[in-house]
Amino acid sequence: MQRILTTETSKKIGEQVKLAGWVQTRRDHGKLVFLDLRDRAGIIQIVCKNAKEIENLRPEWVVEIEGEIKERPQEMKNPGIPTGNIEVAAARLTVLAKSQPLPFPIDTLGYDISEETRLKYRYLDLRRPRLQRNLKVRSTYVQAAREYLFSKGFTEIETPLLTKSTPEGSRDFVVPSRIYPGKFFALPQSPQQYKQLLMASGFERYFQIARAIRDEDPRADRAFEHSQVDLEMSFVSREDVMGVVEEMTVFALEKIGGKIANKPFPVVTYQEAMEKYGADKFDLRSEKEKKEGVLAFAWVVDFPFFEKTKEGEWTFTHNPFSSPVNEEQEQWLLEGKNVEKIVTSQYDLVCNGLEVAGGSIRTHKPEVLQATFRILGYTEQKIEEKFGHMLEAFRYGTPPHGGCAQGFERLLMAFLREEYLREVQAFPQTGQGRTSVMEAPSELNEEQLEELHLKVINPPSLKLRRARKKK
């Protein structure tokens, strides 16, 4: 006999059926014994008749169940689940696995439970039907965003997660090479530089769920680890990337039920955004909105290229690779002059005050990267090294391009009304940045160090390190 869900149970009555889970509940009453049954697609209630059989079972046994479905009598009926009108009279029930009682209950919402705790019994938090729901809402985002894109001519790519350290914003994790002593590779902040080799490569339209690993310090919105629906394209204007970007997000959210303020998204300047909201990322939700879990979506453009740092050098505000907006301000680019005129052709997706998505046109031409990094202070030689691949690969006719990148888990965290990224993540890190149920960042013996050709030396403890950082 194959194994059915729950869900497959209330067009069955009367057959035999074979169905498998956890226990979700144990409630006695004398000779029978009734049992609720969990498994990925809900609840059904299960009579036992023989109750010495089961005298040890417990919750969260992983249990398998023959037995024939039965329609409830009329006033034991259920209308609170799908599968309340029914019960599965048990003839044979086998234990698969029992468990230990569990370090805290999975049948609330779990927000009382401390961080530490939830992430160290992360598999066991993921039963919880909150989480259930979260992750399979993303799921459903996730193909419906493919399912678009797929529609509009975009092939999936994947690309290198072992690749070069260069400056894109953020701390890069670094892996030491073992066949190259003293060189490293850096884990991907994002796939910025082989998708626009893909679209000198000629494919012209790109995509990818993509993995983005990034060594900035953890908070609610923002962890080590995120992952991004990644598109690039050619031959296209800002408008025609925001569009399709736009068209994505709407039909991926009404597939999850998402009701969305206004349509088509409104779109503001940076310098309107920070005169009417005081800053480039805001809610315009009504307080009636907010209570309805609207999402108010923006696009903010027209970004400053280059800022200031505390030292008083330039520096990007989104990223180098951007184009300006227009060609005389190409121009001033290559000239090195009114810098701080110069806008880039950045576009960022706000979303009800959390950044969502971000991307903009990229520069094709050699020669305007390279004035880019000589404003940004790099030297004739720490540009080739850093960049020459991407030099060259522009000198062989490489086509105008732009893309995005949306990272759609701060998008769910607004739909489904998440304060923290973990909630839409199935194992995220700590908010101390260490990893669920693995103990990591862990140390090396001394084998693997030395297959590394790495030494560690006089490493600083924590409290020390804290307090430089507070420095």
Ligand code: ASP
Given for the second form:
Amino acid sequence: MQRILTTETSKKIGEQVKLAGWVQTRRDHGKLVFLDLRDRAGIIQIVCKNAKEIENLRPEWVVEIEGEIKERPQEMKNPGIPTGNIEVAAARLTVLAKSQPLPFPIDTLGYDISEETRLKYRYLDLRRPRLQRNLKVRSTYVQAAREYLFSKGFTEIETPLLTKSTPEGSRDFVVPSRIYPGKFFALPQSPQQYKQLLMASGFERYFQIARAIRDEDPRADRAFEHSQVDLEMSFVSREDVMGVVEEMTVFALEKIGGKIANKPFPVVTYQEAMEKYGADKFDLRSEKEKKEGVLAFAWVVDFPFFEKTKEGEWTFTHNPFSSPVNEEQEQWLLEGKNVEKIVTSQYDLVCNGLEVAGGSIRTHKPEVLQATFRILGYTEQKIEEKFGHMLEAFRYGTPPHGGCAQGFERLLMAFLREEYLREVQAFPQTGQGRTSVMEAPSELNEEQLEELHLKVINPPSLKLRRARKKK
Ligand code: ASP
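Please show me the structure of the same protein in the form predicted in complex with the named molecule, now that we have looked at it in the form predicted on its own.
Now the complete complex, all chains and molecules, led by this one.
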């Protein structure tokens, strides 16, 4: 017999079926035992005669059941669940896996359980209905985003994880090379350079659901790893890219039941945002909309391209690969003058006070990219060393292009009214920067270190020990 799902049972009254799943609850009523059986689709009540094989049966054991679907007696019907009118009279029950008592309840929201415990047993934490829903909603959102982008002629292309450091304003995670002693790969802070190179290749419309990996201190809406809908387009204006991202967002959000306050999304300049809200991330919702779980978007444009660091040097505010908003300003950039007045073609999307997307029209002219890095204080030699490949690509007919990345996990946080990114990720890092379930970061053994030509000169454990000794 083919296994069916609990949700497929309602139309099979009187039929013999096979079900499989987890025992959610067990209620003993003398000679009869009632089980709630849970599978990925829902739950159903099972009635068993109290026989030997079910004596020890406990919650979270995995079982397979064969039996007849029966209509429940009128007074036993439960309108609260989709299978509330029926039950399965078990004729055969097989235990597929036993379970120890769980370290925490999984039928609650789970917010009260410590992060450490939840993430150590993340695979159990994920059995929680709230997290099952969050990850399913995430999957639906991503599928809808894909569907939208495919309908607009985008090609999905993966870019390397082992790559060279790209400046996105964060610290790189690095990977030592075994073959090239003393050399390192960097994990991508974003696919920025590769997606621009794909424009040089003539794909015109690229996207991928990309992982961005950045070594920044974790906080509620930021983690070492996050996923983004990453896209790039050729022959487009700023408004074209914003339009695609906006349509995709509305399309995908409506697929998951999102309510959007203002369509089309309002566009405000950075200056207006600072004057009106005192920040470039702001929340446009009324108190009523907050209660109703509405999402309020706005685009922010016209950011300054550069700002001064504490040390008095120029740094980029968003993305060094962007172009200035017009030709006059491009000229300033080339001449290195009026640097403080140069406005970048960057656009950021904010939603309920969170930054949920950002992108820009890029420069496709080698001399403009060179001038940007010159303003950022790079020597000609360093520009060549770090970005020579981009300058070179731009010399072989790279079309004008622009793109965007949407940190859709933040968007889902807003939609699902979660406060932490980890509530929409399957296996997030802890707030202390460690992995879920598996113990990492962890030490390498001697052979591994040797093969990688690495020597750990000051293991923190040693440093700690010394610090403790001093006290
Ligand atoms: N590379 C940028 C980021 O990851 C997005 C973009 O400009 O397309 O934030």
